[in-house]
Structures are given as C-alpha cells and as structure tokens.
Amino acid sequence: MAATSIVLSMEGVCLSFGAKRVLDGLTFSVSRGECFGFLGPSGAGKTTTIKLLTRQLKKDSGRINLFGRPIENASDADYERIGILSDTSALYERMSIEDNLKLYAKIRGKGAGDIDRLLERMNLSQDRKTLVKNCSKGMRQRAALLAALIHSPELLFLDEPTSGLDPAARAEVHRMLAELKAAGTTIFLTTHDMAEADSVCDRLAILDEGRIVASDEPESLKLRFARNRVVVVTRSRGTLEVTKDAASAEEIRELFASDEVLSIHSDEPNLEEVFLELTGREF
C-alpha cells in the first residue's frame, strides 16, 4: 500500500481513562476510496477511536496520521476536507431540515444548490419544512448524514448511520455510500449490523476491549473461520455432512454421477458468527 494513499492511520496508539485502559495499541490504516469497518461490542473503543481521530481526545501513546501528518499537525484546513456522522451530530431542533442543510452549507463556505437533490436523495423533499424537533428518529438520522455530506467531504466518519432506519432507507444509504466511494470519498464506519459491514466494507477491524482481534477483508475473515465441512442435500439419502479431503470428494463425485445432488454448500461462518467467536460477546 503506497504511502501516499493512506488517508488516516494509527500506530500502537493507546488511552486511558483514569485506571481503565480503553484503547491498547491500535494499528491500522484506510486508503483513500476505501470503506474500512470498525466494529466492535458496546463500549469497546469505536466511538473512542473517531473522537481521537477527529482530535476531540488526545492519545496517550502512540502515532496518529490523517492525510499524510501527524494528527498534532492537522490544519483547520484539513479538517475542512472531513465530515462527520456520530450520535452526537447537532441538527438544531427550532429549525426545519432544510434549514439545517442551509446553514451547514453557509458553515462549510457552499452554496445552497446541491440541497435539493440531497433532500430528494433521502426521500426527504416532502418534509423539508419539518422542525427537527418533530422529525422521527429515522427522519433525524438522514437529515444529520446529509449534513455531514453538505460540502462533499474527501473522508467521512459515520457511526452507526443507518441505526433506525427503515429497510428501503438503509438500502438507499448503502447506494449513497456505495456511489461516495467509486467517486474516491473514504469512509470509516462503525455499524452493529454485521449483514451492512459485509456488504459495505472493503476491509474492516474487530475491536474487543481496545484492541483489534482481527483485520482484514469480510471474505477473507469469514474463510479464516470456515469449518471442515461440507452439505450435500440429497434426492434420497437426506441432507449428508462429509469433510473437506480426498475421500469425501470422491463421495461427492459418485453423488453427482448417480444424480443425487439437489444442492451442495461449503460451511462458512457468517460474518456475525466470525465475531462472536472472536470477541465472545453480542453487539
């Protein structure tokens, strides 16, 4: 991976609060373009981890990079080039949604232009006059990602961005994130919905109590953790399990011959089995 696509990145970085060591030698890194997954159980260091990398908190130890320098050496500039999705995104709630998306734009020195193919993007041009305070969760929850992608950021944190949505607004997100990286935007993402981590991401990371047990593709984890079995489902002998060697293949081929095989199957874990068994615990 050449230096100079590497958009952020940490090394060996660690922070306490207090006593309790809540992140411990973290290393990764994301490209430029990449969706890179940080997942992870309730409390193990995700949102931690953006607030480091977006300088609301400062390391212990350790190197933190974001466009290729040091985080200390960050310009109001470069952080111009971010946008940011959290639990703590502020949508003011006297003022409508397109309100919002106004002075967003205003904030981050754009025009008002792009709003209306925003608001249509998001199913949301019908309630644009809404106060946020009435809005729905889901209704808050689109209206605050179109904030944060108000002035077409180069890098994007987004933390849970489709938690309360429903099905055809989660997928429309996906589309969204899906058109953002081809056009070479990088997002970080935290999610709890291992079915969205396997879909959206490039790569990804499990955290489990500040430290990352695994990083790699979501194809390659899951094969990590594949049994030594395969499912041949049957016309007459059933549903049949054999293991993966010399001898089972035979079985197999002697199935196909004879015209027995209705279906067959690999067992691979899927992605939300490859991190219980990692991390032990539930989202």
Given for the second form:
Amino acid sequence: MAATSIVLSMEGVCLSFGAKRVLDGLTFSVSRGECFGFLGPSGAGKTTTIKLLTRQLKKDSGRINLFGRPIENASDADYERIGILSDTSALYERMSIEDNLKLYAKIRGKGAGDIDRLLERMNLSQDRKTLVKNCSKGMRQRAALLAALIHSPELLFLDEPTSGLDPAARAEVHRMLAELKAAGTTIFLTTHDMAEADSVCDRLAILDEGRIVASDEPESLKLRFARNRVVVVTRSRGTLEVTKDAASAEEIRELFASDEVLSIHSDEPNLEEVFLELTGREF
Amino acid sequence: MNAAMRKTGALLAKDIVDLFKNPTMLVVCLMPVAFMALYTFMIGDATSDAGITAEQQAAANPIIDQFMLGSSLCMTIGMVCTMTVLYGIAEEKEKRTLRTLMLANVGASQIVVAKSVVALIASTAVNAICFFVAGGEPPMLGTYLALGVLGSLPIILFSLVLGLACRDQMTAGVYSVPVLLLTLVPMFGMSNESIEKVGHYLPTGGIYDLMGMAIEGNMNLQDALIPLAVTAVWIVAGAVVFSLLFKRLARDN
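Having seen the form predicted alone, the form predicted together with its partner chain:
Below, the chain from earlier opens the complete complex, with every other chain and molecule after it.
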C-alpha cells in the first residue's frame, strides 16, 4: 500500500478520561477510497476515536495523521474535505429538509444544484418541503446524511448511520455508501450492525476496551475463526458435524453413496460470532 | 476570511428567518411593545384623571417621557437581547444543531457573531416600534435607537456567556432571570430613592440617564460623562468576561 494513498492513520494513540484509559495504543490506517469499519461494543471507544479524528477531543499521546499530515497541523481547508454524520447529528426542526440542505450547501460554499440529485438518491424528493419536526426518524437520519454529503467530501465519518432505520431505509443508505465508495470517497464507519459491516466494509477493526483486538478484511476475519467442520443433515441419522479431513471425507462419501444426505454445508462463523469470540461480550 | 463571512452570513439569514418562525421569540419581541401600549394607556388615563393644570402637565411631560422611553429601552434590551441570544444558543444545544454545525466546520465565533447581530437587529426593530407606541417625538428617534444599540452590547455579551454555559432551554430560563432583573431596575428608580441610586450603575442605568438628558435637551459632555462611563465599563466588563470564558465554554459545551 503506497504511503501517499493513506488518508487517515493512528499510531499508538492513547486517551484517558481521568483514571480511566479509553483508548490504549490505537494503531490503524485507512486508504483512499476504502470503507473502513470500526466495530465494538458500547463504550469500546468507537465514538471517542471519531471525536479525536474530527478535532472534538485531543489525544494524550501517539500520532494521528489526516490527509498525510499530523492532525495538529490540519487546516480548516483539510476539514472542508471531511463530512461527518455523528450519532447526535440533528437538523433544524422548524425548517424543511430542503431548506436545511440549502443552509448546509451555503455553509460549505456549494450551490444548491446538487440538492435535487441527493434528495432523489435518498428517496426524499417527495418530502423535500416537509418540516424536519414532522419527519420520521428514518427521514431525519437520511436527511442528516445528505447534509454531511452536500459538499462531496473526500473523507466521510459515519457514526452508526443506520441506527434506528427500517430495513428499506437501511438498504437506501447501504446503496448510497456503495455509490460513494465507487466514486472514490473514503468512509470511516462505526456500526453495531454486523451484517452491515460485512456487506459494506472493505476492512474492519474490532475494538474492545480501547484496544484493537483484530483488523482485517471481513472474509479473512471469518476464515481466521473458521471452525474446520462440515454439517451434514441426513435422512435417518440426524445432523452430523464432521471435521474437514480425509477420514470425514470418506464418511461423507459413504453417506452420499447410501443416499442419506439431505443437505451439506460448511460451518463458517459470521462476524457476530467472530466478535463474540474476540471480546467475549455481546453488543 | 471569505469562508468565515460566508458561514456567518448563512447563519445570520437562518437566524433572522427563524425569529419569525419561533413562537417563543415572537412572544419575547411582542412583550415590550405590549407593555409600552399598556403603560401609555395607564399613564394617559392617570394624568387626565389627576386634574392637573396645563403648566403642571408641561412640567411633568419630560419626566413621563424619560420613564416611558427609558423603560422601553430597558424592557426591550432586557427581554429581546437576553432571550434571543440565551434561548437561541440553548435551543441549538438542546436540539444538537449546534454540534452538527460545528461538525460542519462552522466556528463557535461565527455562530456567536450571527446570534449577536440578530439580537441587535431584533432589539433595534422592537425599540423602534416601542418608541412610537410610547409616543416618542420623531426627532428623538435616532438618539433613542443609538442608545438602544449601546445598551444592548453588554447584555448581549453576558447573554452569550450564559448561553454557552447553559445546557438546555430550562437552564436558559433560570440564567436569564438575573440578567432581566438587572436591566429592568433603572425603570423603577422613580419609585424608590435607593433603587434610583443603584440603578445609575447597572448595565442599562447609563442609557436610561442619557435618555432623560436627551429628552430634557441638556445632553452635554460633562453631564453625560458618568452615564457614558458606566455604559462603557459594562461593555468592557462584558467583553472581558466573554473573551475569558468563550474558548473554554465553546470547547467544553
């Protein structure tokens, strides 16, 4: 991976709140155009990490680089290249969705030209004149995401972007994230939703008690924790779990020969099981 | 600089439009006008029932005018400036729109400037309406509005500090009471000598006295020096408190 393609990196970053250490030697990097998922249970330090990366908090030690330079030297112009949707992002309730987007377009120095296209993409065109106070949570969340995207940021921080959304709205967000990724936007995503992380992210880091306990591509992580077994459902002998070795292969061949096999599949863990394995905790 | 001005301008436009959409702000802006209408009615009724002579009436007029226009200034500054700034910031904090703005790379200073300018515009507009409701003489309007702007400055500065310190609108309600009381004290000076003495030195005391001098037509530098100094001291005090606490409050909250 070329050093110039790294948009964001942390190296040995530590942060404490009083006596409690919330981030302990955090090290990772995110490349241009990559969707990097940051997973972890509540209180693991996900939002704190985003706050460090977006100037809301200051680290105690370690190095953070943003667009190739130390975060301490990052300029306002660098932050104009960033879009942020936090778990507490909110729009003005007495204004319509469209007026809110126009406000943010003006703040970001962009024309209102892209608003129609964005509203269309998020399926909000019909509701553009609806006051935010009359919108459902899903509509608010999608509108807030559009506000974060209004200036076509190069780097997008998304903190639980689909939290509280119905499956259809979640699918809209996932489709949009896929489009953004295809267009070269770098995405830093925190989520509780393992299926979302699996389908959207190119790479993942699993955070537990302020430390990264694993980091890799979703498939590699799952394979790393593969159980090396095959499940065979038979006609008369019930469900059999056999290991992936030569002896089991012979056993399975015999089952096929005697027409006993109803179904057969490997038993790979999903991300949630990988997470539980690594942290010993539930979300 | 251009980006800062663009952002401040966008926030200013948003805050001005919101002033007309926000029921709380509308009521706050209408209150001084309603009070002045009530006072005009009450004082007009009282003087006509008192059976005083035309000479006595002529002698009383400047005192009544000072009370009416001075009270109008105190009420407008106290209610409009305090509430638009304090409640404005508190609502943004409570509804988390302030945080969203700051995550969109908007500086706290840009938000503060927009809120302050809106408070000045609103108080000047309300002051102008109150002036005519209170029966002010049109030639006096310029002086009256200038004193309104001058008196608004310290109150806006203190309200900004309190706005940044408060958590939500309920806290804003509590914090606004002492500011409101301090700004209203000078208008009760006529009813009590001790209040009058204290009133001269409060944030709106200086402009209340200057208004009286303007009405009597004897605003010379020597007499105006103390009320001007009182106002200047409050503006400087507000600016010092604001500059000391702004960074910390903006960061912590």
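Only a predicted model underlies this, so the values are computations on that prediction, with no experimental measurement involved. Positions refer to the first chain, counted from 1.
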- Query: So which of Asp267, Ile64, Leu240, Glu172 is at the hinge, taking the rigid parts that turn between the two forms?
  - Reply: Asp267
